[in-house]
Amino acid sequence: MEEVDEEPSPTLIPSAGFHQRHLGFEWGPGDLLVYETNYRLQGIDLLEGNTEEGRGHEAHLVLCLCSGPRSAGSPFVHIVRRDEDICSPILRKLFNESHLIFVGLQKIREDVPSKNKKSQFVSVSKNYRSVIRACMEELQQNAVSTQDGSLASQYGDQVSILLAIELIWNLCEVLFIDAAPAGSLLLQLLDWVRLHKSDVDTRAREVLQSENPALHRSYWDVVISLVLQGRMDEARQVLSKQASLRPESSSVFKRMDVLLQSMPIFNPTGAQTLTEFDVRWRQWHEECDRCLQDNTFAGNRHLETLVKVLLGDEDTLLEQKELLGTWYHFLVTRLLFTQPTIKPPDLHYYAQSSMNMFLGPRASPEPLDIILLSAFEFDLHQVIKDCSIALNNWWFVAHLTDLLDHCKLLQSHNLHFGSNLREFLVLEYASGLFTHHSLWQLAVDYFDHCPEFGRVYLELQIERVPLDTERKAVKVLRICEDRQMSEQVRSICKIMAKRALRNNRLGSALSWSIRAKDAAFATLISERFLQDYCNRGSFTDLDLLDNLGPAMLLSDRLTFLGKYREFHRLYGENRFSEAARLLLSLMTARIAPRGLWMTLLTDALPLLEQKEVIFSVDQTYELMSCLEELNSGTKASNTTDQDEDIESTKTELLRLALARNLAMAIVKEGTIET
């Protein structure tokens, strides 16, 4: 996208610059943190508002890093957020519902014939507009019902923005997406004007429901307004009230009724060609001109004004500025009565001249006027650029550009850094969604449909999502796993494992470390499990430990923990022989840490004391060997005399039990051999 033609407006920060200090800043994904530094300003005052009159009120956002005399800084940190709409509950509905439309649009297959796709794209466009309308209506209801004046004003501002957005979108739908040809083009522009100039219906109801409609002060305004919008049947209905009231002028009103009724309207689905329609329209136009020249309506100034409107007299139309309201309504009315078969390439000339005539030489066009004029000039790139500058978020430009790109209307607009215009805007919009605590999930789908940089953005943004709860962490993790983002999966699991460990939730910590495939951390947590067992004499989180499966192979210590728990389970199920073999293998295979050998040998005591011989002669010798190896090792320097006495007692008990079991095993095995 090209550089902005003009400097952006300053962002005012209340109270910033009160102490005449430089401002520091820190960029965030969707906003900016600004704070006063300890450095005073030197020389030129960089903060506007620091004059004697303006000091302490508001300062322009000036970001600078300079050195100077130090002084005590301000304790305040200001958050500068460009997109405030993301915080509005009602507008969040707009984001949620448009997300579904966006995802559906991406599923339209490329191999579908263009003719069929056009109707699908028009349908998608109308769906987007219906969502905008629904939000607009809810905002209007809230503005009326709220007692808070500032909130009502905020709702009113949001309604105005949505009105402008829907107006622009609808025009783009007519000109670009539906691409109406000559004849149909004017009909769609009339519908566009009628939709966005709905106060005529309100006034018409007010007049018709009054006691005497023909004498109502807004009667003729309603008649002329209906004619200006090409609603001839409704205008005739209202006009009949006046005709019945004045029978002496019935012939004049009848003549006007015939002109309104006979005005040709092009029917795109009919058999009539555009040329035939043009001939009929010119004949009707000549008839209107003849009535004016014959002074048929000279006795009634309102009817005379009406016939001048039907002739498209520019001076008469401009006299109805208050009823028209906008230059683009003037444009469509002017085309209706002068160029009903206007072709799309000719629109720009009439649009520019209509705006100039309506606004006059002194008035300057508003940003909305410039955007609509660019649309009438078929300059899509300028429409998107101006909307990006004028609107306070990326929702509109991102979705409209995406739809136009699917219509193959933006192929020529590529950016210098590798991504096309559509992807750039979608990425910006999705990045903004990631700053919200719930809307970030929508952003994932937007990134998924940006083939160039979408994955890179997602990888960077997903790491910034605060993992407030385990449920949220699981959501984030599932997103990463579905997209094979292995680095992010490991990072999330490590964060959650460490958090669970700090809260002494060993089962959760172990589960997260296994998902992260972090052998070192799994070893650390396994040590904590074993330490807990030594202190309490029982394991916690049995469901997890009993169902480790192949995950226990992640580290030696975790393997030992899983097998040691299996030993306890076998023992609890009275499967003593299997338990004995497993216990012995943990020591002989050196899987068990040496510091736990005495604990394992102590666990063997109940098996050695059984009436039935559990350990064979060879197994008993192996246990005796492990006991002697343990006793021959270096003693820990920090053991007390009491600890040594306890260890000595355990050793004697074990030797006695092993000797008794050896004797019983020899007798048993000798008997079996005999």
Partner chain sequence: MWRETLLHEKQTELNNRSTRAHRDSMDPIAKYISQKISKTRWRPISAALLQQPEVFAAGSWDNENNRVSIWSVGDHGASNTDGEFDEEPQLLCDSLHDGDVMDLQFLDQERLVSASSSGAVTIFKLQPDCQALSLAHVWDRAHGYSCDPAPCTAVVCRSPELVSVGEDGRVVLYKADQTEVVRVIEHADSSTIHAVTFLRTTEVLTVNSIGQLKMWDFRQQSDSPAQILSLTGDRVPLHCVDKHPNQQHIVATGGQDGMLCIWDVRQGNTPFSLIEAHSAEMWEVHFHPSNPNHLFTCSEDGSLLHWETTSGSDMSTLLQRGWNSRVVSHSAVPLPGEDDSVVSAWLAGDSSRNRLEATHMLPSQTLSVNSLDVLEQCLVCGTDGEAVYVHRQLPV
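Here, rigid core means the biggest group of C-alpha atoms that superpose within 1.5 Å across both forms. Residue numbers count along the first chain shown, from 1. These numbers come from a predicted model, not from an experiment. First, how it differs from the form predicted in complex with the partner chain.
- A summary of the domain motion between the two forms places the hinge between the two rigid parts at 493, out of the options 443, 479, 493, 227.
- Between-form comparison between the two forms gives a rotation of 15° for the smaller rigid part, taken against the larger part from C-alpha superpositions.
Please move on to the form predicted in complex with the partner chain, as the form predicted alone is already shown.
Here you get just the chain by itself.
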């Protein structure tokens, strides 16, 4: 792993570490568990919570220990969460909407010609950005309408983060995804600046709606701002207010108007070549220069500034720092008036120098400036890396990296760990989602599109989803079954079966273990059914037992249960001979557990006592041999005398009944033969 790029900032954990003990911690996906250990501190008052496993993560956390009263270990476990955004109800919309776009993006087929693909990728990128914008609007509205100060500032923070995200994304879209060539590159950069410096519109509206726009104190600021953004038609519109006010200098204004109007703008869809445009642009530039030289505008300092701006005079442009606001606005304006046909590879030189000129030699650039500069340098990996460090959520880097990867822009880069950058970031984002009590469902699709480790992650996470209702269990099972995760299916069904069993819902428990094809558990539940039957003398849950069907074959004991119940049904329906045959086969085919043979034989008693002969001679012999087999078996040593008495009485009764039945059967069968 590369060296740490930034000093980690300490996170204070309230009420932890009062007892002069070391803190222990455990990394989770998204969360961190912190607890007090039994190890006492020895003169150290700052402990860096960083171990080998901790380095893999970007989240650096320094835990501060505060001194406090000494007492027994604290029973608390603290949950430290780095990513708060996941809990914001408005940002949830961002997660949900972008999930849909993400899934759509993964469906763009490999075999589409790359030319068509590019436009698809650009529109995907625009969709992502419009979701960010929608979110930003809503956050902004909430920030304005909320009464709670801290909440308002929290919304405000989120808005500024989203603004930065959208700014970076938009630039990446222009430079990497759309990869605009010379000519259109500048037009797109202008759009980018216009979109992110929209306060010009507000001020322009303010000026135009005032009683006398030409005298408004922001009048010239507006004119210059519009020109700085290359919005010449609008600038002319505003300028005409002044011209009509001063008929004496109308010719001068007319001149400026012509200059503004005649400024050539490259038309990427037109027939004009870049060289032709360049020639026209140079002519216009010379015309501007001539105006400056012959002092046409000397009488009006505002107009003179304007013409200097049109000439791209750096000092004049730098004087407009306040109107420009940012170095990248300065960069784009500078390019507009000096290098309108800038080629992508030349950008980085102008970017670097513009930043230096604008910020001055001593100012240190902000993380955002560095990120944008890296983008102008076409250093994608640096952009992604710096964003990962600077931003507090994985949403942005995961989605942007995924999109760039689809555009085949990231293939050269390999990580020392995991599979590749895209998968690493998507996994991090999805793992974060999975820690959320409700958004975990979204993460499943992200894991699906991580070919190397996605499945392992999903397998580990899905088992840990808390199952409050059967409906939720069904949804989780569906996820597992669709992906042939049989191990997880079994485990989830078992959890549900156990829960049902604990609540004495034998029917439900059996259904779940049948679904899991869990023979052992089905056997256990069948035992419970039989036990209940022995205690109560009747079956419960007949609706289930009567409809087992082929599911009955899951385990021997379940088969017996189903068949035994069938015997009772046949008996209840007075279909005695069928019932008798079934009962006998349960013993002779060894389906019935030995412990229940006596019960089964006792069940045979009423059949033996019927007026009509039900068991044939052969069947009676078989019953007799079952009875003798049972008696010859080893007797449990701990049976009491009383038990034994009952048992021997039963045996005697059975023997008597069997003998009588045998006699009747011989007579009957003999009679029929003659």
